[in-house]
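One chain comes next, on its own, written out as structure tokens in the form predicted on its own.
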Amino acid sequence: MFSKFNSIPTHMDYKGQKLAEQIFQGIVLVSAVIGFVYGLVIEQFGWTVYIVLAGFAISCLLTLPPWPMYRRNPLTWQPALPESPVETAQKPETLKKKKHK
């Protein structure tokens, strides 16, 4: 029948994803960069896993909430087509006439 889940409103949008997957590789690019330049400079490898770290937790913080503007641009989705009686009865008998071998 129907699920507890068809009432909760649900958001696809295309665009707000790849906006998501572009600021979540730009962020991170830039604090490796930014991490790796830092450790060759104090000569300190911890200093550029931490920087790192720290762009991927930021990242995380802006790409993986749904954000609003991450759904713009939302899908408009084809109403369900409630099921008729006539269907229903049907489909018992279409399944006892099929023979398995």
The other form holds:
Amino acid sequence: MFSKFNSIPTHMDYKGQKLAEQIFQGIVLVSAVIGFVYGLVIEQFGWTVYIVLAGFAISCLLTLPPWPMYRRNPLTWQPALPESPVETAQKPETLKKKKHK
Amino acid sequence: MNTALSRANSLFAFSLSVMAALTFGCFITTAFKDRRVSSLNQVVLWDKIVLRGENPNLILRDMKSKYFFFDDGNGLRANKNITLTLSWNVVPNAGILPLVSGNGYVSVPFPDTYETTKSY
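Starting from the form predicted on its own, produce the coordinates for the form predicted together with the partner chain.
Expanding to the full complex; the earlier chain stays at the top.
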């Protein structure tokens, strides 16, 4: 039962994280500008706050859940190396040599 | 690790910063507005608090002014259009404070010279 939940991808890739950040900053800033102008016109700061809160709610909805649009640039991992006892014994040695250089 | 919680944290922090900037902008614009609309030239002469349950029928014949005709410049003496109005606030337990203006007004001219104090 839990494996079913685990199979649902919940992560964002790096470009998705950047996109999410840009989206919420854009929405909050645009709603702030709209709210400030509206509040300035009707001379009620409360409406500015309401409009910014609306932008906050919209960007929460758009960027908090890991929507599929934030998962379109998956990392390309190296293919798994075939395991053999000789290689595993040799590899640390070569690594150490490189580090000493 | 970038989780929904960490995104919520940065979104909340960003919104708070924006809100702080907006509050400062509100303060700045009101400061400029006060300078812009300094033509508000009125002076309060009399007031009274009427509590709920009291008789709201005010008989104000031959009232003396409770406060002075303070002249915050030189607009009162020799002004030919001094308008007396009555307005009141209805004070709520919470919420906005409405300012209601009464119907009717009286306009009188003021004398060209100051008069000496009369003793009542």
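The structure displayed is predicted, hence computed values, not measured ones. Positions refer to the first chain, counted from 1. Just so we're on the same page, rigid core means the largest C-alpha set that superposes within 1.5 Å between forms.
Put the two forms on the same core and the Cα of L61 is off by less than 2 Å between these two forms.
The Cα shift for V41 between these two forms, taken after rigid core superposition, is smaller than 2 angstroms.
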